[in-house]
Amino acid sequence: MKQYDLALYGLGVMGSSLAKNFLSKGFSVALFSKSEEERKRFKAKGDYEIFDKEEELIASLKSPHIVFLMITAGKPVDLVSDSLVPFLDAGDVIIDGGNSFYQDTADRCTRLGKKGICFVGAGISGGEKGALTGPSMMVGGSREGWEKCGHMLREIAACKDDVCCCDYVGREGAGHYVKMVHNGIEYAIIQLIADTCHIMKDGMGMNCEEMKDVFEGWKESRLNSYLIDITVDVLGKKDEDGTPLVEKILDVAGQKGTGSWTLQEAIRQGVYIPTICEAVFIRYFSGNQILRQAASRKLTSSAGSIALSKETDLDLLRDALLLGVIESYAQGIELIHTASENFGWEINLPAAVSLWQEGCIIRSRLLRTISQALCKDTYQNLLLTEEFAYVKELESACRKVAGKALEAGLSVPALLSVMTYYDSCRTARSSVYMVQALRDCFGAHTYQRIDREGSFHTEWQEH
């Protein structure tokens, strides 16, 4: 029987782009989809077969078996990764590639390794494009594990000046980890480009051709990313009748939620991530719509219209939206510093992050930066690092945009989180010292002093 580099098991969009990929770099591969469907429709160059029967497909393999999970996450990988067993040999590797909570991970490593299954888990972005010719991919899990099959993920991984973006940021869930903060990222630039977009249309009165034109030429500017380009390809997407396509799309969002398992994690870990957190909720809240219709009616604004215009204020836009898209940057990697020191990961901040500068969602032009920003002896926030002193250049420009907005009664959450975030980093003594007096007030939780050491009490009403 013919003996396959590796076994990919899941054979849906992002399985079934990742194969075709494998397989255009040289690598034989065993598949498997339990989709009788999906068996059929799979067509592609290369060395491969396909397998309806696991025992078969792990059988296939050269040693040590590698099978590669392209399945939905939660129970499913549980699932399949205890079916698999039987047929594996100690130090044979599972790898999930799916979007699955880290803990999950660091279980499934725990559980599986016990009976000497190497588990990898590996944090995909890219989509189904990104999977085909080479997405990012944020690797966790057994450490051993990585080093047999390492090898085959950067094969097939992006790359930008000649840095790979896969590696190894740390045992147990540490990839899935990154991997969900990034999504947490993704959300926070994404809104902040809408509430961009909002104040363009509502607030100057553009139209989707003159805003395409501005992104465009905002792909000059620090802004530079890859979700600045799609968003001129949908401001300038037309509908079968001439119209633009985006002005017909429902506004109620989607997610999967990556950025739900970040926020609480924020809340576990204690960090402060305001611009997550109003991309996160907003995409809850576009559900009501009920609320909203009924609101729109029935609630009154004392707005007037925006003291912003498209003639002379598009750069103060331009400049608001590049410390939001910074500070998204900052919060995201802020939460992942600290679970790393909580857990004791150890991550590589720098290696972790440039992992991003191709192949995946959030890449930019400023990830260059930011790797060099987190290459110092100690860890800072961005905001604080030499290599974005000039944060301080962008406040004024977010502040009027973000009070206008406000005047004019246009919601936009993540950009007015971005001053909340700001305001809060700078202000050295913060309101919490009422909280602390009026907790200990009413429940005698205590405080501490300023001015000498110790928890105090004080019975603050007369009795």
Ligand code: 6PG
The other form holds:
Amino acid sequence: MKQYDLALYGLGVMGSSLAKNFLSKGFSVALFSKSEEERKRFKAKGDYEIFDKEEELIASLKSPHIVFLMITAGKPVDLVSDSLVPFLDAGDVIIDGGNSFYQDTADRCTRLGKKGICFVGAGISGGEKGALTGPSMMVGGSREGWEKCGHMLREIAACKDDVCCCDYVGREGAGHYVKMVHNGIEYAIIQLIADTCHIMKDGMGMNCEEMKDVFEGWKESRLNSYLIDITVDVLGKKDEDGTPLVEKILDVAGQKGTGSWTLQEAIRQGVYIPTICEAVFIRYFSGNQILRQAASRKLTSSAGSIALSKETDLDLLRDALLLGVIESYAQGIELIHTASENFGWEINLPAAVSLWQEGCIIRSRLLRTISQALCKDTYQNLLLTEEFAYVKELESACRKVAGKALEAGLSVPALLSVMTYYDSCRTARSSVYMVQALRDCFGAHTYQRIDREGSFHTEWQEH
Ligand code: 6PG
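Return the structure block for the form predicted in complex with the ligand; the form predicted on its own was the one displayed.
Up next: the whole complex, starting with the chain shown before.
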């Protein structure tokens, strides 16, 4: 009987694309789908067979049996894993390639580990195209499992020069954690681009064609990245009537959960990520159209027109966006670093970040420099590294753009947070001493002093 190299369970868009990727690299693949339609639809060159019975799927595999799940995150991962266990042997590997919550992955590692199964949680980025031609993969969970399947995953992953964008980052849910933060950064950069477009259009009176040309020019700057590339494509896309399609899109954005998880995690770890935070919240708020429509009529403002011109100030906008992108990476990296310390995952930061250099949604030219910067310094914050000393030169542009947008009453939440983060970082003595004084005054919560050791409480009021 034929023995396949691995099984690909789930033939949705991502599953089919990954299967084709494995086949194109010469692996033989046993495919599985419960949906007859998916089974019929799948067509590819290469050595494969499609199954609809789990027992037969597993029996068709070489040992150790390696099963790659590409199914909906959440409960289905537990249900499918449990249904496979009776047919698996000790030492076999289940890989979960979905956008799973990292704590679920950690629980699965423990629960399935007790049954002898090596559970691997792989965060995969790059969408359908990436899955087909080379995704970025952030792998965590069972190291033994990684050692058994890693060579196959690395074979289908994206590569950039000498870097293969697939590696093991740490145990338990570390891989899905790094992917979750990747998505948080993705939210932030997307919102920064949206804010920039809002200033160009509603502030500077530019049309989509002019905006497209500006972004086209920025492709060759430090902003060079996948998200800038697709901004050009989106701005250039015309509707059937020849007008820009973006102008017809409803201003309500959904999300599948990873952005919100990033925020919840930032709160749990006590890490300040204001740009990611604004990007997540503005998506929720975008859904509150009734309030926005009512407020647009009732909340009057003293705002005037923006004192920025498309003839002379576009470089300021570029630099403001660049500072925002750098800060988005800085905030995400800070979160990964803190979580790794707190969970004892020992994530190698430069190595983890280098997995984003190709294949994923946040890939950019900056990432190589970021990886180098993280290698050299005793990690504090990306903004403090020698490689990013130039953020000081971007600051005045960003402050000017943010200030002018504020004066003009333009809603640019992510962009404003960039200055908030910058100024919060550089404020050696923050306003929080007042918070401590007030807490102690009303609740005897105590405070520390700058001139003496210990905890203090004061009777602040005479009466
Ligand atoms: C990727 C993407 C992908 C997807 C997310 C975010 O890395 O390929 O991040 O995972 O875009 O699901 O989507 P939402 O914006 O819907 O949360």
